[in-house]
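This document opens with one chain alone, in structure tokens, the form predicted on its own.
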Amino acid sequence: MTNVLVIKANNRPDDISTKMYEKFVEEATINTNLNVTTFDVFEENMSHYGQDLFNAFGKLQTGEELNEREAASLAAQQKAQKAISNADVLVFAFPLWKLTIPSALQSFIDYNLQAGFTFKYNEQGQKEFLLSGKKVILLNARGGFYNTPEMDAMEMSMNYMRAVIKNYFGFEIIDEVIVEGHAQDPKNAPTIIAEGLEKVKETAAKL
């Protein structure tokens, strides 16, 4: 049994990356060899990574009692890390918002991207990955066209996810589906979206 964790990073019900998420889950759950679960980063309502979590770490070392915000931040991190630890395949379904990823997805990444959990530095100062062997699928939607050198430099959702997954998580990206241009080219939007969802279906069927 392969554990597939689908990270849903869009709370807009009719948005394209939400439809990509739904299509992937619909197809993947047909396969009885897959155990498919969802981690909805918006439903989890994770606070932003910051001082509350650092305070919690410090108090754990000294045995002090955590306040409500610190306890919530620590619990959010532990839940996010457990979700990734238990997964064999991680599927990120997310949009390009304001040239980057949604802040709720950023919080999920930040809670997991931690020295001692996903990576460490050895005595020679070299990076070693601690959760290697996991596979990743990226499902991304963006309303404009970013497949040119000029626009690609402005795109900080897929570029960021590729960089952080490869260089700090040490996971292998086995597939990507990008649906783009449906807002910029409304005349062809139905075709663009339909073709993209078909690719999502094919990607899920490969697992």
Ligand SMILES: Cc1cc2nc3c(=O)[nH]c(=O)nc-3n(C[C@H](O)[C@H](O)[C@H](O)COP(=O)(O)O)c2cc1C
Second form
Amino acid sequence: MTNVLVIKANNRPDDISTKMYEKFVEEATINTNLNVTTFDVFEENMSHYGQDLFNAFGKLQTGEELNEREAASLAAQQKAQKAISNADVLVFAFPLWKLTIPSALQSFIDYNLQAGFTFKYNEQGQKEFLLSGKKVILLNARGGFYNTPEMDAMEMSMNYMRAVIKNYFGFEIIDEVIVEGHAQDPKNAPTIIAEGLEKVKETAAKL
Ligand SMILES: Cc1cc2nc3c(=O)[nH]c(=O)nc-3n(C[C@H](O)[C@H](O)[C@H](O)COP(=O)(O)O)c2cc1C
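With the form predicted on its own in hand, show me what the form predicted in complex with the ligand looks like.
Let's see the whole complex now, leading with the same chain.
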């Protein structure tokens, strides 16, 4: 049985990356060899990553009692890290919002991107991955076209996710589906979206 964790990172019900998420789950659940679960980053109680968590780490060392915010931040991190640890395949379904990833997905990444969890530096100062062997599929939607060098340089969702996953999680990206241009080119939007969803279906069927 392959554990597939689908990270849903859009809470707009009719939006394209939500449809990509739904299409992926619909197709993947047909395969009885896959155990498909969802981690909905907008439904999780993930506070912003910051001092509450660092205070919690400190208090764990000294045995002091954690306040409510510190306990919540620590619990959010433990849940996010457990979700990743248990998965064989991680599927991220996310939009490009304001040139980057939604902040709820950023929190999920922040809670996982940590020296000592996904990687460590060895005595020679080289990075070693601690959770390697996991595979990743990226499903992304963006309303504009980013297929020129100038536009690509402004795109900080796919570029960011690829950088983190390859270089700090040490996971292999086995597939990517990007639906793009449906806002910039509304005339062709139905075709762009239909073709993208078909690619999502094919991606899920390959697992
Ligand atoms: C809050 C918000 C911010 C967005 N920012 C961008 C953007 O920076 N660049 C872009 O090409 N499209 C942007 N879009 C359009 C979305 O990328 C487009 O609707 C795409 O389908 C992904 O979002 P969706 O899955 O929520 O529809 C934005 C949409 C929303 C709702």
